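There is one chain below, alone, in structure tokens, taken in the form predicted on its own.
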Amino acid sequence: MAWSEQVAVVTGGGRGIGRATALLLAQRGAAVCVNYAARGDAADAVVAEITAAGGRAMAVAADVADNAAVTAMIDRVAAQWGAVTVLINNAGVGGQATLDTYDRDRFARMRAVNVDGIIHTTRAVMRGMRERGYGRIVNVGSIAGIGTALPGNAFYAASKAEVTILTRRFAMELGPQGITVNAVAPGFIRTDMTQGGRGRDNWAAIEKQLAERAMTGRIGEPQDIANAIAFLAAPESGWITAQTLVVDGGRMDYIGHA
């Protein structure tokens, strides 16, 4: 299938990695659903940028933790453009905590988005992909799920480690129907989420510290991850599945190497 025949859904597509990915997939020729849960203005801005460039896009609100909302979103996209052929599971919730500061409710919400969200969206698109005998699913994990030494992210890391396992298991289930399932594990990326709540001086210190831990000597940009996602989502990537592609600039502070 050519890119012009693709129908893509990018969850959390209004900002950061999701925004960069939605713009890139649209540039390649895909029709793109820009999903959002709260920031409709950001999603609308992405849609406006895509359509101004001659592409096809729509913004659809749906909390990926809500299975009914996800199903309704996929049905709406299918009614507009046909069955979804590309699913980018980018929506995620972050947060730091130690054993001393662990909050059960907060972690439950994190897991509901980071893990259950991927289950909901995958189940919603798999029927259409199976009928076509074609599909590309790319999950956005994190190097935290592999195990970095950065303190305070144990519970976030646990949710992202589950993304890695689900990627491999879903690839096993869906592979015989022509559907690939892969993951991208970003390193530290310059986004609203990573910059949020940090002053200019604090951010500069964090950026310097983490850049020094990377072989490339810099932190990542959303486009770095979007490029990797687009590679795995491409029609030509049909014999790549069950893989986690680490895109981290060569980070050197892992607890252990996978």
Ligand code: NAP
Contents of the next structure:
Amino acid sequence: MAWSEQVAVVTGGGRGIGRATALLLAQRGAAVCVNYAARGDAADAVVAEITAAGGRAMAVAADVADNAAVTAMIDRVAAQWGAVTVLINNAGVGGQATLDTYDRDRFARMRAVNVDGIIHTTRAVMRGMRERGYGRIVNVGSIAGIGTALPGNAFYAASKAEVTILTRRFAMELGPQGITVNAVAPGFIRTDMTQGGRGRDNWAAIEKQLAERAMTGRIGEPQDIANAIAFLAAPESGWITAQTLVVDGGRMDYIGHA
Ligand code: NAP
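I've shown you the form predicted on its own. Could you give me the structure of the form predicted in complex with the named molecule?
Okay, now the whole complex, with that chain kicking things off.
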């Protein structure tokens, strides 16, 4: 299938990594559903940018933690353009907590978005993909889930570790029907998630600290991750599945045994 025949859904496509991914997939020729939860203005801006460049896009609201809302979104996209062929599970929420500050409800909500969200969307698209015998699913995990040593990330990391194992398990279930399932595990990326709520000086200090932990000497940009996602989502990547591609500029602070 050519890119021009692809129907893509990018969850959380209005901002950050999702925005860069939606723009790139549209540039390749896919029709793109830009999903959002709260920031309809941001999603509309992405749609406007894509359509101004001659592409096809629509913004659709759905909280990925809400199974019924996700199903309605996928049905709407299919009614407009045909069955979804590319699913980018990017929507996610972060949150700092330690054993001392752990809040059960807050973590349950984080898990509902970061983990249940992926289950809902995958289940919603899989029938159409199976019927076509074709599908590309890319989940956005995190190097936190692989074991970076940044303090305060334990529960977020746990939710992203689930993304890594679900990626491999879903790949095993869906592989026989021509559907690949992979993940990208980003390092520290300049987005609202990392910059939000920080003053200029605090941000400069964090950026410097994280840049020094990477072999490449810089933090990542959303485009760095979008490029990797587009590679795994491409028609010609059909024999790559169950993989987690780490895109972190060469981070050196993983928890080890040494
Ligand atoms: P961001 O700038 O905070 O954007 C998050 C996006 O997710 C927004 O578009 C938001 O939608 C959407 N979203 C949040 N909750 C949602 C829900 N319940 N349903 C649907 N959409 C929802 O974050 P980002 O940094 O680009 O992160 C994107 C992904 O990369 C996340 O999975 C994150 O965990 C992962 N990641 C990020 C980094 C990093 O350093 N930034 C590192 C590793 C992994 P609205 O615009 O409507 O609020």
